[in-house]
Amino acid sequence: MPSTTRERIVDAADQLIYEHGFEHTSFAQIADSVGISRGNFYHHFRTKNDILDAVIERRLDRTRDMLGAWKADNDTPLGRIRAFVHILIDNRALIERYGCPVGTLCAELGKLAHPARGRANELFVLFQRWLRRQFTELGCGDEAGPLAMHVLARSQGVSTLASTFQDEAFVRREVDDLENWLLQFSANNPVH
């Protein structure tokens, strides 16, 4: 739970951007959220850009602190690749409503050529990163980027189609599919 006011702030402003983006929230939005004058939030942060910094921070932090415990709960290279899978799962009805998290901001920033969307892309180049040390520890050498790669993208891709068809069966189906070609994959490639 945030406890100082600007953490309280950075929460709101995160989960506004995620549900509205960056574009279509305001200052107003994120101080009535917070419920605190508008005077009071122009003192923690001046500008938009300086709340997006912080939201991106945050989301940095989290996702280090995610693939952390996602190291620390599974003994194996490929139980942390399914950890990774399964937050298609766990995240579901959140992807369903308003797509991946990281995918709608890299988008949104993209698209308006904002100056912050490097930064945001350093969220995928930390999955991209870890999810490539998986592979490596799984004994595959040089093919490692290619397949942490195809595994972001699928990723993403059912986040994508969640979001537009909210379809769970589909979610469902995808996850299974992505775990049946690890499971394949592992036991073509015993070097683990």
Given for the second form:
2 protein chains.
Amino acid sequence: MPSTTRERIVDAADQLIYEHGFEHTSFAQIADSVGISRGNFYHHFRTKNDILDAVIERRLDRTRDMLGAWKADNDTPLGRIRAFVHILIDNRALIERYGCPVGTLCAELGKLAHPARGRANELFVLFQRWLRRQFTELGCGDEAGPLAMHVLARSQGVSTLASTFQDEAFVRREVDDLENWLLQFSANNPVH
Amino acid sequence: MPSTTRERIVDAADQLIYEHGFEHTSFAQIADSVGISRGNFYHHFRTKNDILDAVIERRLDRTRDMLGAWKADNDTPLGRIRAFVHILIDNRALIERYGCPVGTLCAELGKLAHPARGRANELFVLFQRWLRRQFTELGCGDEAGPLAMHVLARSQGVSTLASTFQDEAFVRREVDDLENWLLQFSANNPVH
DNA sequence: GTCTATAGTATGATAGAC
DNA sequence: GTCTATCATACTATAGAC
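Compare with the form predicted on its own: the form predicted together with a further copy of the same chain:
Zooming out: every chain and molecule, the one shown earlier first.
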């Protein structure tokens, strides 16, 4: 697995920003994590915003890959939406410690009125459009958009409270509840 | 309205921490906002954690007052839960700009592994216990706790996406949805 | 209680040798 | 590409005069 220094920097920055927040992550920490000097770091990224931009683009790429994989792995739109909901279970350990990587980044950049805020929000937009498409394929018509936002909001809420209360039973309960809602919903739907 | 310098400091810090986050709020900003020197600031609060503690205690007091007022203003547990849900509408302008003051603070302190984290989480606990009591009074028995967490999670999710998408129609839709769920729920409930 | 002055540290960022 | 200085700035925090 060859990886360039630049890629190793973005990897480390991505992880540190997720774990400690953007503001609280320093160049020194990233450089130490990669095992290079601060001077070398600046050869690859001139400003802190540059490294943030690279991290966001990396997350956008990975998100697109993940959404593509969910689509490939599930034959039905219902199965795809369930794959989305299920990340709350699959990633529960990380979510309990650090929250949702998308939600916490957007919240922080929003408060900072950071220039990269809009780009970070695109992460949410990727999920929202993907979910909307699944609901459209389910035959929800104009309701597909609102339904996508609804699922997104509920999973966000679960992430936030999961990191506060560290209660795995709560997460599982809410995921079950969401899945039941989905099943009931699709059963009542014209296309099914 | 007489207010001590200390109170004015806590007021200013509370607002700045909500708007810009704890990490991004400096002593200089708070002092400037109050109109005092940094030296004077340190006469009242020795460390940044001290001022954070004071802000959290202030928010806890205000939250208790608010929950008490909701209880006094509404005769039924259902009306009280609706009062909680309705803060998403009443505070929508601030929530769209800065998110939920509880959720964003807990998320940030969680990532920082900050000593005040536990105390900040008590803000969520206040809401959770209060909601649980309302569901208990509705006759939900052992389900009161999970139902309280469910309402808390859904309102949190709406807050997070409200600040990302800045979509008032989305907030109103989700609040309507939650209120309909509540009405349907209490109609099917033994106590009603 | 309030101020000015200042210390010590960490940070973002640059210059220049190898 | 990588390193070792180094700078300027902002920050938390302290000391001491009024």
